[in-house]
Structure formats: C-alpha cells, structure tokens
Amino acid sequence: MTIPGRRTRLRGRPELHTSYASELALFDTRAKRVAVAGLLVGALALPFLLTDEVLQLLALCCVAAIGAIGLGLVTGYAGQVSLGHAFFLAVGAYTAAAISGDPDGRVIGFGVTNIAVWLPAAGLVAGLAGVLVAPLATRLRGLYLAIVTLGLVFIGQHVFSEWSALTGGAGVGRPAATLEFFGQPIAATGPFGTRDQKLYWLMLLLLLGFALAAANLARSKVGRAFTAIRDRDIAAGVIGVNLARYKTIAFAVSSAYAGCAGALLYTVTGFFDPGSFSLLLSVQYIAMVLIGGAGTISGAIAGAFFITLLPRFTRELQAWVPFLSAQPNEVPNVFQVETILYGVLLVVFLIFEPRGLFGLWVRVRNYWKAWPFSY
C-alpha cells in the first residue's frame, strides 16, 4: 500500500533516495553540490585575489594532482604498489617535449605546438609503457611489485641522462612542451589576463576533466573489479575478475594520467633535465596519496596540493624560528625540515590516520552532523 505524500516527504532527505538515477548521482546530495559549486567558484576567482607567484605554485599544484589521481588508482584502487611514477612522467614530458620542440633545435622536436596534440599523445605513449609493466604485476605484487617498479626509476634515469638527443643531457636538459592551442598561445599575458593566471585556469580545468573521468570509472564495472583485486586478488578471481586484464587496465591508465602529468607539469617552468626524475620524485607522489587518502580521488588531489605547498610552508619557517637558515650549507636550514617532514608526516598519518587528510574531513564531517550527540 502506497501512502500518499511519502515520496514527497522523503525528498530532500539526505541518504534517502527515492529512485536509482538520485542513488548513482556523482553529486548525490543537496550539500555536496553546493559544497562543490562553492570550491568551483572559489577555485576560478583566485586569480583576481592572488599574485601570480602564488598561481604559478598553484599550476603546479593542479598538474602534481592529475599525477597523484593516476597512482592513486592503481595504488588506492587497485592495491598495486607502484614506486616507478617518476618514470612515466618522464616519459609523458619527453615525448610532449619532443613533439612540441623546434625542428632545427639541438634536441629532437618535430614542430607541432598544439596542445590537443601532444598532450594526448604524451598520455598514449607513457600508457603503452605501463602496459609493458604490467606483465609483471600479474606475476608479482606487494613488495616484489614495488621493488620491480623502483627498478623503472634507475632505468629511466640512466637512459634520459644518455640520450642527449632527446633529452639535452644531464645538467643542460630542454625546453618543456609549448602551450598553443591551434597556433594561438594559451599562457600569453594579453588583455584577459596574465600569463600566470591563465596558466592557472588552464591546469584547473584539466584536473577537473581528470578528476571527473578517474571518479567515473572509479564507479564503473572497472573500479568495482580494482576494488576486488585490491581487497583480495586470490578471491576476486575466484568469482571471476579477470586479474590480469584489470591490472593491465590500472597500469595502463594510472601511466597515462602520470604522462599527461609530467607534459604538463615543467610547462609551468619552462626548463627541465633528467635529474628532475629522481627517486625523490617518485617518493613525492607516494606521499600525496598516502597523506591524501589512498583510494579517495579528493585525497589524492588533497594530498597533493599538500605536498606541493609544504615546501612553500617551510621557507616561511624561517621568519618564525630564527635559527633556521636559508642556505643549504648551513645546519639546520629549511631544507633538511622539509625533507624531515615528509617522513615524519608519512609515519604519522600511516599511524594515527592511515585515510589520510580525506579520513580526517570525514571525521570532521560526522562529528557534525551527530552533533550534539556523540555518535
């Protein structure tokens, strides 16, 4: 028996749905899409309120986010630990540098400066590469995996430092990628703003256009199998999940957000060389997913903005605690902190909070919405 005006009673409910389509909204609740509207605007307003040294960091901080997305699916999603990122963004800001490069330069370039180019093609191409990792990950896992992957980073680094040609060589490196976007530059100074704050707007929308493709395959028949593989590999095949193929599947598309990453993220500088993908590099974007949230898109770009800024927070530190120096040849200095507090961070949240800053805006969250009661 229907009772009448229950339908309409239980709308505006949170968590009650009242039909499929509200239920697998992206968006499903009233608060969420007024919390996101409000980050959006917010979020495109920024350059008229800041200077643009802070945009330009914060570029950098859109770009490290699409990276950190990428391993978090294969990390958080799909429980296949991955030491080897710093690669795959090399080869993503190698191949868009070298598309986009000047044909009579001293490096490889082929001249095609458009953007709808070789930012696809820096994502295909460092794809194709985690396909070839991939075998091994159906063979391996846990820390045979990682050390496999951690492989990846020497190999990568002792290669770029020898092919000049592509690379420019170890301490001289090449121009980044040029963003135009059919003959028209994208980061000019011009009358609609300058060079920074266009260049900020032009990284947030593309985390955005990643960040709303990872969280829709996250909840699609793909992230469901990650989810099974990374719960228990051995059970997930036993109802079916083809390991092989979806772990393929994670490798190829976590490589492919990295390459898009690495294309982008030295156009922001304009310079870079094979040493700018270290290990350290590699250990960075662990970090982020980690204190971000492992398997939570927002963690993931939360974590990132966070690590990208941390090194901004330290030299301010300096201001506050006298016997901190600037100089890297003095003790202590900001420097040795901020490789201190990447350690100690990842013990601390690893320890006390292993979801990470998304587990403490839950926290937050339900502490809310219980109030005044204690659960």
Second form
Amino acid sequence: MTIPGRRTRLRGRPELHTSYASELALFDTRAKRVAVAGLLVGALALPFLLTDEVLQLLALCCVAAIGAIGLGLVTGYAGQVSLGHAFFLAVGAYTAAAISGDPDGRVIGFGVTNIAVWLPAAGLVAGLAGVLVAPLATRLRGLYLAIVTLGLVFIGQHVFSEWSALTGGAGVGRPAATLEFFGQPIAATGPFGTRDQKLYWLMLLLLLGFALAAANLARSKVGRAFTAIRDRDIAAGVIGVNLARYKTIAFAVSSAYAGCAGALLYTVTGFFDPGSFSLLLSVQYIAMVLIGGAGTISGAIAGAFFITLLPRFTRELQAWVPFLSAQPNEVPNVFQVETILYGVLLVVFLIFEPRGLFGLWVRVRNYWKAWPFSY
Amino acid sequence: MTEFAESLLRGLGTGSVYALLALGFVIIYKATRVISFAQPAFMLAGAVLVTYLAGPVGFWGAVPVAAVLTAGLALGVERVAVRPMVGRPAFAVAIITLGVDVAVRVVVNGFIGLDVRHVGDPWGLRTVTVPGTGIDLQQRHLAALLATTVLIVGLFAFFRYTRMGLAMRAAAYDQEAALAQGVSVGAVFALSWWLAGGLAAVAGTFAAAGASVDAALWLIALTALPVIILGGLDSLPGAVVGGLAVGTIQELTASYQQHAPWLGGNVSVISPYVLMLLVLLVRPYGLFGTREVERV
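So that was the form predicted alone. Now I'd like the form predicted in complex with its partner chain, please.
Shown next: the complete complex, the earlier chain at its head.
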C-alpha cells in the first residue's frame, strides 16, 4: 500500500522499496526511466540519420528481437530448451502469408491483407502449435526436450517443402504477407518517408509493444512461476506451481511470439521459401538468447541485434582482411567466417560470460557504480 | 518377399552406421552427462580425412588413421571447450558442443569444396546374392554390419575386461565415488570423447561408402539423435538396438512409401523423428534407458 501524497522512494536509495508496486515497477529508478526514454527517442530519430539500406537491416533486427524475446521466455525464463523455434516461425510466416495472399495466385491465399488480422492470426496459430507440442514438454526434461524439438524442425521442414500448395515448394517459395492497415499501405514510399523508414518505425513500435508485454508477463505471477520452474522444477511443484500448466503457457506464449516474428520477418524482404526454416535458424535464435543474456528481455533484444548485424560486420571485415573472399564459391569466404562466428561466439560467451551481453553491461555498470574503488 | 528381405538387410546396413554414431553419443553421455551435438562434425571430418588419405595409403590404411586423427580432434575439443564447463548445467555444455559443431563443420566443408570426393572404398554399389534365395545384398552394407559387429564386440570387451573400462563404468555409475576410489575422472572424460570421435569417423566412412562425401552427410549423424532417444540416453545396448531398428524402419519406409503418396517424397528421411515422437509418448525414457529418479 502506498500512502497518497507520500514519496515512496528515497533519493540515493535505489534498493529501498516501501511498497510492492514500487518493487515490481518495470522502470523502477529514475536512471532507468531516463535511459529508456533517451534510447527510444534516439531509435525513433534514426531514420533521419541513416541510409535506407541500414534501416532495412535494423527493421530486420527489431523483428528478430521479437522472436528472440519469445525464445527467451521459454528458454531463458522457464528453462525449457527449445531447438524448435524455426518451426514456430514457419507456422506464423505461412499463416500470415496465406491469409493475406492473393486469392487468384499460384499458392493458397485468402486476400485479407489487413495487418490487424494476419498478425494476431499468425500469433494465435503458432501459439496453438505450441500448445500441441507442450504435452511432450511436460513429460520430458532438459536434453530430451532439446532433441525432440530438434525433430520438430525436421518434420516441419518436410511438411512445408512437400505442401507446395501453401508454401510454393522447396526452392521456389511464395510472397510474404502484405503490409496494409485498413486499406492503407503501411510501407510505401510517400511524402512522409521512404518504404524503409516506415518499415523501421513500424517494426520498432511493434518491438516496443511486444517487449513491454513480455516484461510485464515476466514480473507477474506467471513469470515468477516460470523462473521457479527453471531454477528447480521439483521445488516449484512442491510449493504449488502447476508444472504442466505453466510449461504449456510458456510454450504457447513463446510460439505466439515466434509466429508474429515469422509473419513480420519476410515482409521486409518480400519473399521466402521453406528452406529458410532450417536447424541453423533455430541455432541463430538460441545464439541470440544466450549471447544476449538468458532470462532478460533487454538481453534478448541486444542479442538479436548483435546476431542480425553480424553478417554486415563480417562483410565490412572483408575490407580489412585481404584473403577473405566475397564470392560464395571461394575459400575462405565471408559466409564461412559468419557461420564460424556464430559457433565460436556461442562457445566463448558460454565459457567466459554466461550472462551474455547483459552480463557485460552489468560488469560495466558495477565498475562505474563503485568508481574509483574496485569494489 | 524378396523386396521386404532386401530392404530389411539394407536397413541393417544403414542401421549399423547409426549404431556406431549412437554409441559415441551414449559413451559421452554416460561419462559426462552431456549430449555432444559435435558428433556430426566429427563424422564429417572423419569421412573427409579418409577421402584425402585414401589416395596415399589406401582405403584400409586411411580408415584407422582418419579415426585416430578425428579422435584427436574430439579430444582437443573436449580439452578446450568442454572441460572448462565441468559442473555447469548440461544444457550450457550441449549448446557449446552445438557451437563447436557449427564452427568445425564450416572448416571441414571448406575442405570438401566443390569437388565430388569419394572415400575410395572397395565395394561401391556391387551386390552379392544370398545363396539359394535370390536376395541381393549390397557389399557396403554387409561390410558396415561386419565392421560394426567387430567394433561393438571390442568395445563391450573393453568395458567388461579392462581396468580402464571398469574405471569408465565406475565413473558413469557414480562420479564422486569413482573419484574417491582413485579413478581419474578427467582421463575418463578424455577417453570417452576420444572413443566417440573415432567411432564417428568410422561411421562417416561407411555412410559415405558407395556414394560421395558432401556437406549434407552431417544430416545422417543427426539421425543418431532419435536413435539414442529411442534406445535410452544411457544404454549402450539400447544404442545398438535403436540404431538397427531406426535403420530398418527408415529403409522399409523408403521401399513402401510409394503406397502412401500423400506423405510426400523422402518421407523416409523424417521417419526416425516420427518414430521417436511416438516412442516418447509411451516411454519418456526410451526403450532401455533408466528412469530418472528425482530426489529432493
């Protein structure tokens, strides 16, 4: 209970809380509020500073971050290792593409191009797929679950490449969902900006919404149940957490996030084929969560940006390292370096900084908190 | 009937490759309680090494040399990437091996390049006819089955009759008690990775026999994952039985899938995963795995 009119926080005492509301607040300190507001203003202003090409990449980063937050909820918060994220991304992507597709086209399409319809639908269908997988998750633990979800990726890839009426078939593909809001095309070059500028703003705002929703979920009863299951599932069961129920919720929410991310991901590039949803995609998302910092929302976002921007950096690297080739048929080329970096970064982060990028930030913060003393 | 028997025998041939791979997974799991996702990379590395060595020293010389070299690679990975993680969650270590796999496979793929590389096996696609029945059997499958049998008998004898084998069994049973009795658990870890690397190299060679080595070979190693789940993560006989069962079912599906065209082509590729899901719904710890006992 807060007494009205009385200050609940003391200046210079960030750890002192006099009410539950202040302890559970999302942005509990002034520094955090200022930093988040500053970041947001900066991010919204970026389209005036950067070229369209970079903005398109950043839009992809935002979408990847939505997917990574979803995986972070099930793997980072609830501790259920899922290698099947690519499958749920695919479910979302195909749901959205089918709903908004051309009814007279080569592939299944229902012609409902409104984003307010296909985005929630993609999340819903993917979430249902997650609920279907959850019975396996509630029976299995740890590495058994990892392998089963890995099997899901293979089965999904087979189904999607065979079901060419929906997906266009392996190697051919189909157009992605249409970005349109009640008859208004969202991402089209107009007087208020170019396509990529609008795309970036849209994805940034969506990311903001999804991230706030996830952070809210994480601090609620459900989120506390997730962390209890992750830390010790037997203990969680003993204190009254319904394991089957909360594992199902974790999978459903995570898959719904993946579904939305999958639906949005290919609207940026416009075209996709079933080969994209391979095990490597799942590994990339696992890498985003673990490199960013498992069990944190901001970590998942940072990891998604890091992993999505990595190919761009390796391409820049080519200017500095003369023996690297940009041609895929020459050895060594930038694509190989990129894939090796995924693997090596995973290993290095897990060995030296298991808390990921978020952990690095915590180290920096703690250093300056105590500066000029070492602790 | 002939078709059924032929696909059965073919299945035992491919199944023995799976069995070898699965044994590697299970040996590592029993020693370190970790599933090594790096096995596909070792298998590919072994097969590629054989393609390079078969020229100078011949196929029969190349296989053991490649197996020893790949085992050395596995040993190196264990020392550099896995040993620092002792005592950390099994999940983190598994993801590390996944990272190692991705990185090593890119390097190995670089050595495959765009050429068609052959392991130089003496069998190719030649067949022998089983006397009196008219059933054709490919020589490479027979060879794989024989080699697997020899290796399995050797392995089981090693675990049963040698001091190091006893030490490995002790460490798998209770690591701390084994440590207290003077077993070098570090050596057990190292040897288990060494063995798994060598087995993966031999498996890779037989998987590529009669065909060519390409980047997609690693998918065969992933099929060993349903195998170990099917047999139980910590059961060596389970790995062998599971491997043969999965191989047989895969080949039978391949032979009879034309009767169910709605499943799509190549459904045999995913049949192991479907089988795994079905078995797990009935027996969550596999056919031969020990049920996990939870103590609070």
